[in-house]
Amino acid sequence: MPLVTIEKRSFGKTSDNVAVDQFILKNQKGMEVRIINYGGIITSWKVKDKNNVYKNIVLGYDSLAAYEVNSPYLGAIVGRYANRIAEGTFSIDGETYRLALNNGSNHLHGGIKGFDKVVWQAKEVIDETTASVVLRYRSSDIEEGYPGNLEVSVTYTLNNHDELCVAYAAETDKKTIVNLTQHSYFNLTADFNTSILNHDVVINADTFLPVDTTQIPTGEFRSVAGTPFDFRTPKSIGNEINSSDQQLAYGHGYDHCWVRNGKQQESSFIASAYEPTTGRFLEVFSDAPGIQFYTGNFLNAPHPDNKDNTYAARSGFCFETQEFPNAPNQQNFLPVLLHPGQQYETATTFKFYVK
């Protein structure tokens, strides 16, 4: 009997009657993990305390219509180009493209109908010590703006470590834009009712990108030492977070790209997270080169389990590893620009622990 197994199990249809399907992951620990195909989404995931007690820990919903009809980007694969890109315009090879407008001045997470609200094709692959899903979609030529018709594939893998590891991977016919992230909202005490600004976190970066009044990064690498940004050791989302500095208020919180410590292309700690009450502790590694911190400072999300009741700001936080924001026009950011014949591909583990 293999160490992980893949339950598939109907999760309705969409609002345009296309059939979703929900893959449950468990492994030989009791770690769970619950994926749809429409948009990747990860609507569960059961995490264990201290006292052997397994608990879902993101934030999510139990019926597709509410995913379709008011979701922040709860637990789902954002592209073609995760974060923002200012003004929705940006350039290859002097041809301008125009993208929606859907954060303010600013396009955000892939447009209006980005890769999160698209129904996945999705196949299960099982082996001795891991259980993966593997969701392919394509993405066809200005469809939301973007050049190319893009080949892409997210492969969540399950193995008995309890980690839980993201891999992408696109291909293009046309020269374009990629930057893919995951969008979990975290929130360790898996009691949603309560604020994340308990949570010790680390983050491994010396610098981090700061934003101007409309959240675009300036284009300066600014160092973290002496300011609210530094997470180098641990400290707790709320230690700070009020503090007055214009850069959190220009994101009414932590919103904001750091920069990964580390050989680029090559994976590596990025963050943890500690949820002292529970015990619950959370490592990220990855090779991507920044990791948006966002502490859900604009959640106002229905909530599954009480209707009169939301997802409040700050019940949950991302750790959304990905290429710099704006790196299209940035020229002092690294290149975001997929060829033909040429292969994205990058890779996210998150493993938790008790301590």
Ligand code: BGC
Given for the second form:
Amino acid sequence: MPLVTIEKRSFGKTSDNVAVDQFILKNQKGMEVRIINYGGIITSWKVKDKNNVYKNIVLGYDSLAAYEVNSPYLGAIVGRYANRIAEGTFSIDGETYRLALNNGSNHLHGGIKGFDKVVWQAKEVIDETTASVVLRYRSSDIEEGYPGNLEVSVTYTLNNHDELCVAYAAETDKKTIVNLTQHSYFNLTADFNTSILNHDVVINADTFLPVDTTQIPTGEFRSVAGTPFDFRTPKSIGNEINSSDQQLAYGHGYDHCWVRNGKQQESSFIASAYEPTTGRFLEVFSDAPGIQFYTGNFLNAPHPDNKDNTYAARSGFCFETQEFPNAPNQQNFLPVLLHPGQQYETATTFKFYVK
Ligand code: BGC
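For the form predicted together with the named molecule instead of the form predicted alone, what are the coordinates?
Let's see the whole complex now, leading with the same chain.
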């Protein structure tokens, strides 16, 4: 009997008749992650509480149609460029590219049919201690307006230390921009009718990126000290979320990118969340320069169990490790240009404990 297992099941067909599979990764302890190759979506993630009870702690659906109809990126891989690009435009070597304006006057999360809505090739890899699903997708030149044929892979790996690693890689044949992330909405209570406001959060960042009224970073790196954005020591999400603060007003709550402390391109602790009633504790490690902490302020999605219910605002939060939003248009942000011959590589690990 292997220590970790993967089971593959059909998850139905897309509206244009493409078969989709679900991969059920289970470790020796009992943690179970379900991933589909539509959007690379984590549809469910069963994690134990302090009484050893395993329950799903991410917002998701049981049917493919539900994801196709109305999903605010629930559990999905987001790309080619996660987060916002101002006015949906950027230039490379004097050539201007125009992207869909799908978020007011801006471009969001890769466009109309981003990486969250495509079917990826999937391959299972298993050894004694890890179970992986390798997802591959070829995004063609000018797909959603982005230049270059991009070969993308995302590898999800579950181990027996209750860690799920998400490793991203990409190569292009023409200069392009890349920023990939994972968009799970967590609610560690496992009760999605409960808000996430009682989770204690830590974000390992001395600065964050303030935004304008359309949620585009202004270019400033602002100190979190003395602001509701200071999560350097544990603080409940609800503690200051409703305080009068212009940045909280612009985001309708927390919906900002924090700048990870520590060395660039070196993985380190980036954020954690602790839910006191269940004892579930999540730690995130990443080499990404930033993390969008989003408190589900705009959530209003159908609920899987009940037609009259919804996944309401603040019923889940996201820890989206990533490059800085709108970096292609911000001279003072880290560059996000990928050249032919270069490899885009980044990895984020989500680790669970009980306390
Ligand atoms: C963004 C939010 C957006 C949400 C879409 C987040 O990553 O920061 O502003 O509403 O994704 O579901």
